[in-house]
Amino acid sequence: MRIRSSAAHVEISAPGKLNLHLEVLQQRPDGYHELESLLVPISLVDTLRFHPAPHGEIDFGWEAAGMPGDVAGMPVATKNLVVRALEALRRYVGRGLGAVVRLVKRVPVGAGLGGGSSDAAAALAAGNLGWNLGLSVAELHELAAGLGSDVPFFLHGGPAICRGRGEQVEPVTGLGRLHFVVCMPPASLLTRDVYRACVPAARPVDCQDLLASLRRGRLAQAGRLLHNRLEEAAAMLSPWVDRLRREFARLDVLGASLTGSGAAYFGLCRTARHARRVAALLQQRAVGRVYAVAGGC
């Protein structure tokens, strides 16, 4: 999350993410599932611009960069996570603060790339700075956890293992610069539907072997260890998951997996050049929007 601020406005780059590992352990009494996930932010980013305003209202607008206007699938302003995040800040401090907020959307919605959660984290950070609230990281984290499972991860800003329902964030380092090709098919999935269809692990897969492989630079081994427990549930709900599995199996990638609850699929590549070459091949197959991205560190 890159932040630029001045007396007049705050601008924040809100990255998407990939789940290199996602294990679903059990359902909790609150209806969520216990998870263990290794997440990395990627170079596909939204941009949020925040201008404090004296009128006491949140004036929110968005545009879809490089996408048809109806593809981004953004909820109406009152239901959008950006607005909800700013409303949560206002309630927390008990002040009727105003802002003009504009979001440039590049991370596809319904992809499992965490774009909405990242935008919410960016809104919390922007509101804290732009309104001069001076809230601590712990206070922002508490607000983030109330907005969504991935929002605390994006506040942290780097690779992490997330547990609980996603709110327990353990930073990880030493992954190096990683390169991926990501494909978003022309159909999205609803997170709640995928989780309802998922059978929690009888024998959970641990992410430590994957983490060790990445830290040692053994990318081929890491590619074989990519894991997402939600993939089979997502495949039952959308034929695009199997289609992308087959397409990626034909590609020269080190490993491939669904990210989050889908519907985006990604492949681990050796270098940035390799990722661009694979992306060019995939674009010829009419399977959706394709991105060559970097992540990790």
The other form holds:
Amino acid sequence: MRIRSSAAHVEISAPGKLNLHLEVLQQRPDGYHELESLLVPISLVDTLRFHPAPHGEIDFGWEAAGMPGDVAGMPVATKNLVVRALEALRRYVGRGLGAVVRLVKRVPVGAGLGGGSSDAAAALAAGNLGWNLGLSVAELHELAAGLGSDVPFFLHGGPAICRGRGEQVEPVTGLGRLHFVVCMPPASLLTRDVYRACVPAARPVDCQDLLASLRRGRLAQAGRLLHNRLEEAAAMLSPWVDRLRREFARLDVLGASLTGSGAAYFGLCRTARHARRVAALLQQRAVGRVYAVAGGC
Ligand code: C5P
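Pass me the form predicted in complex with ligand C5P as well; I've looked at the form predicted on its own already.
Full assembly next; the chain just shown is listed first.
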């Protein structure tokens, strides 16, 4: 999350994410699933601009950065996570603060790229700064977890292993700069539906071998260790998952996987140049919107 602030406004880059590993351990009594996941923020970002006002309404608007098709389905007004995040902040401090907020969307919606969660984390950070609230990281974390399972990850920034329902964030370092090709097919998936269709792991896979491979720079090995337990469930709900799996299998990538609950799919590449080359190839196959991105560190 990159933050620029002046007296008049706060501007925050809200990155998307990829799940390099996602294991579903069990369903909990509250309906959520216990997870272990390795996530990295990526260079595909939304931009949130926050203009504070001492009182009034939250005036929220958004635009798609040159890609109208991608953000169809974006919730507006009160249902949007940005508005819900700012309202949670206002409630927490008990003040009728106002703001004008504008969001430029680049991260596709319903992709498993975490765009909405990242926007919400950016809104919490922007409100805390722009309204001069001085809330601690722990207080923001609490509010973030109430907004969605992935929101705390984005609040902390950087790669992390997330556990619990996703809200327990353990930062990890030493992954190096990683390069990926990401493809968002023409149809999105609903997180809730994918989890409902998922059978938790009988024999859970952990992410320690993947983490060690990345830290040693053994990318080919890391590519073979990418894992997402939600992939089969997502494949049952959308034919695009299988289609993308087959397309990526034909590409020169080190490994490929669904991200989060989908429907976006990604491949691990050797370098930025390699990612751009693979992206150009995939673009010709009419399987959706294609991005060459970087992540990790
Ligand atoms: O927490 P969030 O609102 O992002 O989750 C969306 C939906 O995904 C939940 O309502 C739940 O159905 C499912 N989910 C889950 N287990 C998790 C995270 C999400 O079952 N750990």
